[in-house]
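In the block that follows, a single chain appears as structure tokens, in the form predicted alone.
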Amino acid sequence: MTGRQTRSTIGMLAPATGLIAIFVLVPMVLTIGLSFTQWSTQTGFETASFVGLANFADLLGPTSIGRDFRAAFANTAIYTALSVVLILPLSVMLGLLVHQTFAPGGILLRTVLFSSYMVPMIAVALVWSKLYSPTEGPINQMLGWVGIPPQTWLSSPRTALVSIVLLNVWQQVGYFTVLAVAGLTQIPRSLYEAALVDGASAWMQFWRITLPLLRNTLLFSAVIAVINAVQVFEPVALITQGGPVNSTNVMTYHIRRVGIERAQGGLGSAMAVTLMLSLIVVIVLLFTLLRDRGEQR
């Protein structure tokens, strides 16, 4: 590459890459650097003192932040575990419906899932709200005329984080199907023809040639569904405000009460930071799960 060329390069990457830099590195820098002060939110950034890791030996101590920091934290773990546990076998199953070609429709089916998704997360909110009301709500008058009593879905602490979970993967599962899809189109298929002429089952083809190849779509879906999933905010704000006796109280919302509502940026910082590292080791487990498995196979 000669020196002009670099120069050109470095002149179209730098736009790019400058607002990376302002908008991901610099707060991230930031972030990190704030975690081992103590800083009000309410002051400047002279005003941080540092402290070391004492606000991480806050989160790990036995007071009050440490307790309600690892609910919080046992709270996003489940949602997101619920979350990618359902929105993967579902987008596959619906996958497998819009590929198909023996029956009409699936453009269509295609078009409504991925509808779903385009709906800003406020506005499922506030729908799923109304259609899980105790007295008016369509989902308790349909367990009705079965004979099942009416559920207190937000307002119970054995449902609410389900019911949070039921409507993240209403929302997020058609943007996954059409991942699917897109990992489907990618396999040959001969792979199919060669099956039926050796007389594999539907299931044995699904289990022996579609899941092994759909590998690398899942994986990357896998990663999606759990970043989406960690940054859970809008349902939470908007329905629970982290209850009912804050079964609710996911990462997110707790770090914006703490580091906003209670002005402790510093302690609020050092969740940031502990969240994004159990991030990234939940990710790095990810990659190496499905790349051990895909060398065994």
Second form
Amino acid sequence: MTGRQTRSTIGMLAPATGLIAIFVLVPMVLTIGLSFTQWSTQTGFETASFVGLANFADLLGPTSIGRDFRAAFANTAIYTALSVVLILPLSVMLGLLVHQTFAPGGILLRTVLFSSYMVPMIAVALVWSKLYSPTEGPINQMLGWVGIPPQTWLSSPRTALVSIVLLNVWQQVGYFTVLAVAGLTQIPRSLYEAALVDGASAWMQFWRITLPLLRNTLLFSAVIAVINAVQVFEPVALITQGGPVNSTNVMTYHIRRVGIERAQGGLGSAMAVTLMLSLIVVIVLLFTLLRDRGEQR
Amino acid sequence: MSSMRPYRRHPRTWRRGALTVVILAIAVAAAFPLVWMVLSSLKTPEESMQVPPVWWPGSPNLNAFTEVAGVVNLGRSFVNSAFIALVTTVAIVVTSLMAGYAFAKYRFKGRDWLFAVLIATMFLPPIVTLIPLYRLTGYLGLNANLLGVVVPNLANAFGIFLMRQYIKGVPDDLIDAARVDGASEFLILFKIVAPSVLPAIAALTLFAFVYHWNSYLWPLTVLQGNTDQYPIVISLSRLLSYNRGAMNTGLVMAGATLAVLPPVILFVFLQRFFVDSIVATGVKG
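Having seen the form predicted alone, could you now give me the structure of the form predicted in complex with the partner chain?
Okay, now the whole complex, with that chain kicking things off.
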């Protein structure tokens, strides 16, 4: 490589790489380092004192630190699992509706679904807090029309987390639908024509052709859905503040509360590291479960 | 064939009609929250409090919108949001074009390794780095300031990935011809490569603008309660606490409607590029 080439390579890469190194990679490494310390977020890094695995022991321990953290962890796990279980099948179903050309309206549906993905989460949270309102909200009113009794939605510990999952699914499903459509366009038409010749029903075609060939798309969607789900923050910060009775206290909210608001930087970092490790485990599991194993299928 | 028509045509038409109804019903249901938001912003406070809820405003009016401006500094918040979204978007497009070009067209030692590290950051939830980042921007004197919102977000891995995917498709001959003519690498990037990946630039513009217009967690953290510097999404959250209960529904909905407009308008214009870019990065990537 000549000098000129080296110089242009460095020149082209420096801004983006430098910024990402300083503002993502360095903080990542700091998070790991700080997780072994006791440190007040209000003071400089040099005030951090090494405490070994004490923070992690606290997270697993019997005190309120451990109990609150494990509750937030469990809530996030439930929230994530529910989000993925709802979003993936919905995205395939909606994707089929957008992708088909038999009946009109596919593009309209895509536009409507994707519009909600553009809406700031804070506005989504505000609007849904009113939609969910037990007395003045239209959702309970509509349920009443079909004879379903009014639900408590965000105001009861039993239903609050699920209510937030639902508003999140509404906001995000458009994105995953477009991903599903992208996957569907990759499936060769000839496969369906051959299946038609063999007399396979539409139902059989879906299970034998469409779903298996969407495997990689679904894997990608599942990974993104998991990563998005652990980031839920606005509806909790704005409407429920983690309540009622801690039922919506999720990881992003809890880590920020501990690490920034209470300035327990070391403890908050230990929580962040635990979240990161759990995410890696989940993503590796998803890959081993869903990845296309080539000839086997 | 012609003898089969009468038997086949009828069920086909019927099924097409049924499917159309299903699609429209889902579209209406999906649009409902946003339609409700706009309708509620036009209602009177009395209508907002009625039980059961009134769907259609009896005398549509914009009072709630003027009232929002009295509670939060709406103009200032909009300027702040526009500043954050525009500066980050322009910077992200430029830094991503440069790095994407290098990763797509240069050969250098450690290229694939460096690219993999950068891409990995795409999957990192922001909360994982939030605490030290907050201290880091504090060291740089950026806390409680709009610059603190902007500076850590001038480059991102997704932009680099998107640009690399598209720039790979630009013919090498085109670039080599310009090099023979003595054009500098920056001239080649901005005069030859960039114009041939305009769809990717449009998509990245939309992604970056919408993401940073909507972003909440980082601005809330770094601005440390300095309300002068609040973007519209954080000012909005103050509307809810301003007056809890049904009284302020119209107010909240008017604020939400205003905050939703810029990203949704941008989306309507750039929708096609957006969808194409998801196909390019989601499946082939």
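None of these values were measured; they are calculated from a predicted model. Rigid core here is just the name for the largest C-alpha set that superposes within 1.5 Å across the two forms. Numbering follows the first chain given and starts at 1.
Trainee: Answer yes if the Cα of Met12 shifts by 2 angstroms or more between the two forms on a rigid-core superposition, and no otherwise.
Mentor: Yes, the C-alpha moves 2 Å or more.
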